[in-house]
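Listed next as structure tokens is one chain, alone, in the form predicted alone.
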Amino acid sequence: MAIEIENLWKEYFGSIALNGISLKIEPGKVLGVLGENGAGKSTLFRILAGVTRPTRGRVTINGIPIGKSTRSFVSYLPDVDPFDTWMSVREMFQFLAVFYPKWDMPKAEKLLDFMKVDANKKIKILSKGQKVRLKLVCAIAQRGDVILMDEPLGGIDPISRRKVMEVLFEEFRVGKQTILIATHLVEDVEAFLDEVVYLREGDIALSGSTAQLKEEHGKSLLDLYEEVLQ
């Protein structure tokens, strides 16, 4: 699904989180939203997920303004734990299956096995890394047409990050799902991105296709990250 952002602003008590950004994302693309903490990544994702309202500007998915009507096809993985910790993992899956018509239980269970998370355990006793892996499973099992992943690899050890990303992208419907990944761990996601946006203090500092930016600047996305943002 196509995403169109026009002159998007978000202010919190006089502090500007997004500074009138505009962006078009084509259907089926994988976009990396890269930036340091406080750059505006999480604010942008909360707006796209319909969790936060913009101060002004226009945001649509397939021409539909962000709201209740878009939540049914958007899967959102926030940067904080969204779980009811008194539930077991299996109980949470059963709960989510009621609210998400496209919930794929076989896929959820398959990924849970790969992520080495016990379905019978209470969420409150899972480690930080296991909770992060569980969030990833939930985001994919919802089978959204748009997937928003905010810092999906935080809490996962460096050795496992690449393998986790490879398995996740095996499950995505390539070309059919539009995927946005917000992160500062550029090296771990670079190989999976079609396009990138570098956010700095609520502004777009640089954007374009991965191949185009690498060719024009003769640098990796990580090198560009350090040059543009630091």
Second form
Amino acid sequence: MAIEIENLWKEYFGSIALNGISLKIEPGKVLGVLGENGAGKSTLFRILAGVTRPTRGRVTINGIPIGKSTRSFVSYLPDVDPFDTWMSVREMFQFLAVFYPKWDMPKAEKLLDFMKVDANKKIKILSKGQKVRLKLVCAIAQRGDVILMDEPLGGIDPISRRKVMEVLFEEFRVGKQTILIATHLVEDVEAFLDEVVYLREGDIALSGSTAQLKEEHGKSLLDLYEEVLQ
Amino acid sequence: MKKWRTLFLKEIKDSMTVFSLLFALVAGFEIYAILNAGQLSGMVLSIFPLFIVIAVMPLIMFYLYPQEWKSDARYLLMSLPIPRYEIGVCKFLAVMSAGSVLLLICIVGIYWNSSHFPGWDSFNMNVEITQDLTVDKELGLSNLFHSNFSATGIFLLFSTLYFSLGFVIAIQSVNLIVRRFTFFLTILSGISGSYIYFKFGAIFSSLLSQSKIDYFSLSAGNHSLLQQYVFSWSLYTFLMGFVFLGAGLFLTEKYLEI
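Could the form predicted together with its partner chain be given as well, to go with the form predicted alone?
Okay, now the whole complex, with that chain kicking things off.
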């Protein structure tokens, strides 16, 4: 699904989180949103997920303004643990399955096996890394047409990160899902990104396709990250 | 409907510990009161849990309503493809249902005790009970059905519970959506709400009391002026509960964000 962002502003009591950015994301693309803390990455994702309202500007997914209807096909993985911790993993799956019509229970179970998380365990006793993996499973099993992953790899050990991303993209991605990933761990996701946006203090500092940027600047995305954001 | 049921059950399970403790407390009081039926201590003990329920349920709502909106769980809740007011309604229904069950336990306890308390014909704590003194004092269900809890008294209890929960949701919604001077504005909304309730309540009550409405009641006895007055206040309280609940849910739906 195509995402269109036009002149998007978000202010919090005079402090500007997003400074009138405009962006168009083609269906089926994987977009990396890179930037330092406070650059506006999470704010952008929250607006796209429909949990925060823009101060000004227009955001649509497939021409539909962000709201209740878009929330049904947007899978949102926030950078915090959003679970009710008294539930077991399986109870959480059953809860989400009621609200997301495309929820894929066999896929969720299979992915959970891969992530080595016990479905019968209460969420409150899962480790930090297991909770991160559970968030990933939930985002993928919803089979949303748009997947928003805000720091999806934080808390996962360096050795597993690449493997997790490979499995998510190569085995569990469905059709032409548009995926947005906000992360600091540029090296771990670089291979999977079609396009990149560098955000700096609420503005787009640089954007383009990964191949084009690498070719033009002769640098890896991580080196560009350091250059652009300094 | 499945979504509503799922949200409702989630809220019930979320507060199961508190509800269970309250249930045990209220049931304990009422069982003890029933075992001491016919004595003043039994009568007093059967009435006491009413005050616990009426006082504690709004406090639970006060804690429960903003709890999730303020925790990280709000990310999951707010990204669900449903209107936010539905979540608020389910929280309200969960607490209202638990409160209703507890009130019913209290009413049964009072009902039972009043039917076994010699000379008991009413007590003046807004719950009116009439007693047929010719009933024999043997223990048994037959006695239970000879006593009448007036519908007005029961209506008052439920409308008070309903109002208090709606009122709490309204002021907690202000607390959730306001980002500056939060404490001050929350307190102000509480004071304003109370002022509106009492200001219009007196007018509404006097208007209704002067009318020729044949008041609805399950009790077979005559309706006193007091009963009419209590009924009109109860009806007003119920309506205002609806207004405050609606206002709270509207604010949540329209302005709540992360």
